[in-house]
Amino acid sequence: MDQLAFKVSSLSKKYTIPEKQISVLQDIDFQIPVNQWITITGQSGCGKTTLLRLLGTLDEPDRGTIECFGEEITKMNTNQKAKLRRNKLGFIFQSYQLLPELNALENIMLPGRLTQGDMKTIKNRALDLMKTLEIENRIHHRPAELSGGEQQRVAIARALMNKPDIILADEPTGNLDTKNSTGIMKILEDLKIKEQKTILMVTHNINLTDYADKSYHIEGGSIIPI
C-alpha cells in the first residue's frame, strides 16, 4: 500500500450560529497518498476550506480522526501541531495573507525565521525561491506594490520556505486572471512532478481538476469521488 500523506476517518464538523447549528462535514472518509495531487471541488460554503483547515490543524473537528504520515494529529497538543505545520505543511491562501508592512523577501523568510536557523541560509533560500518563481526583481516591494499574480507567487514561495512535504492550497487562483491562473497552476504542477510534493487543492473551478491525479466533490456534508 502506498504511503499516505493523510488518512481521514469519520470526520465531522459543525458550526453554531445564533439559535442554529450548521453541519458542514458529516462522517467524511478519504485518503491522500504521498506525491499525489488531490483536488476538492464544491460550491461556496460547502465545507472545502473547513476541511483544509482541519487537515492543516488550524481548526478542530467535532468527531473523527486525521492521520498525517501515520501520526494522529487530532491527538496532538498545541506545540506538536505547530511543529507539524512548520516542518511538514505549506499553506497557500486565496487572499495571499501577506503581511503588509513587510516586503516580499521578508514575507517569504517568515517561516524560516520560526525555525531559528541560520539567517544567511534562510535569506539565501528565500532569494533562490524568488528567482525560481521569477519575482527576484520584487525583493523590496511590499504587497500593495505587487500585482495579484506576484502576490500569489510570494505566497507560494513562503509556503515552500521550509521545504514542506504537503502543500495545502485554498483557491490559489481564485483572485487571478486566466494568464496568472495558468502560471500558478504550472508552478504547482512542477512542484508535484519535479519536487515530489503532495498537493491538496480546493477550488470552485471544475476545470482545474484536469491537473489532479484524483478529484473529490463536497456536497451536503459528504465527500464524493469524481
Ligand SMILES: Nc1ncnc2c1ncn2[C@@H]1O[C@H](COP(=O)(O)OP(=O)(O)O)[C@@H](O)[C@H]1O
Contents of the next structure:
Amino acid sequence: MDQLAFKVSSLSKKYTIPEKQISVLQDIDFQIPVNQWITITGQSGCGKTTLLRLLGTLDEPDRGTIECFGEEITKMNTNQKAKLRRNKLGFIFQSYQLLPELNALENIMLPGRLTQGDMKTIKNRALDLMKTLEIENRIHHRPAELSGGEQQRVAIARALMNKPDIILADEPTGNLDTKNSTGIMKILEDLKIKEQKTILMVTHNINLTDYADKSYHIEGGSIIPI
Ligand SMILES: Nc1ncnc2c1ncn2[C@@H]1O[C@H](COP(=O)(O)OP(=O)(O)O)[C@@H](O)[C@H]1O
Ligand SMILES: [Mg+2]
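Can I get the form predicted in complex with the named molecule as well, since the one above is the form predicted on its own?
Full complex below, order starting with the chain above.
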C-alpha cells in the first residue's frame, strides 16, 4: 500500500464564541497519499483554513485523529509539533505573510535559521531557490517593493527552505491575476513531479482543481470526493 502523508479520521472541530458554538467540521475522513496533489474546495467560511491549520498542527481538533507519515500529531507535545512543522511541512498563504522589514533573501533564509545548519549553506540554498523561482534579481527587495506574484514566489521559496515533504497551501493564488496564478500552479506542479512533494491546496476557486490528482469539496461540515 502507498505510504500516507496524512490520514484523517473522524475529525471534528467547532469554535466557541460567547454564547454560541460554530460547528465547522463534522466527522471528516480522508487520506493524502505521498506524492499526490490534493485540492479541497468550498465556499468562503466552509472550514478550509480550519482544516489546513489542524493538519499543520497550528490548532487542535475536538475529536478525531490526524496521522502524518503514520505518526499521530494530535498526541504530539509542543516541541514535537514544532519539529514536524520545521522539518516536514511548508506553508504557503494567500497573503504571503512575509516579514516587512526583511528583504527577500532574509525572508527565505528565516526557516533555515531555526535549524542547526551553518549560515553559508543556508544562504546558498536560499539563493538557489531564488534562482529556481526566477526571483534572483530581487534579493535586496523588501516585500513592499515586490509585486504580488514575486511576493508569493518568495513565500514559496521560504516554504521550501528546509526541504519539506508536504506543502500546505491556503488560497495561494487568491490575490493574484490569472497569469501569476498559472505561474504559481506550474511551480507547485514542478515540485510534485520533479521533487516528489505532496501538496494539499485549499481554494474557493473550483477551476484550480484541474491540477490535482484528487479533489474534495467541503460543504455543511462534511468532505465529499469530487
Ligand atoms: N478562531 C475562530 N473563532 C471563531 N470562529 C472562527 C474562528 N476561525 C474561523 N471561524 C469560523 O469558522 C468558519 C470556518 O472558517 P474558515 O476555516 O476560515 O473558512 P474558509 O477558510 O473556508 O473560508 C467560519 O464561519 C469562521 O467565521
Ligand atoms: Mg480560508
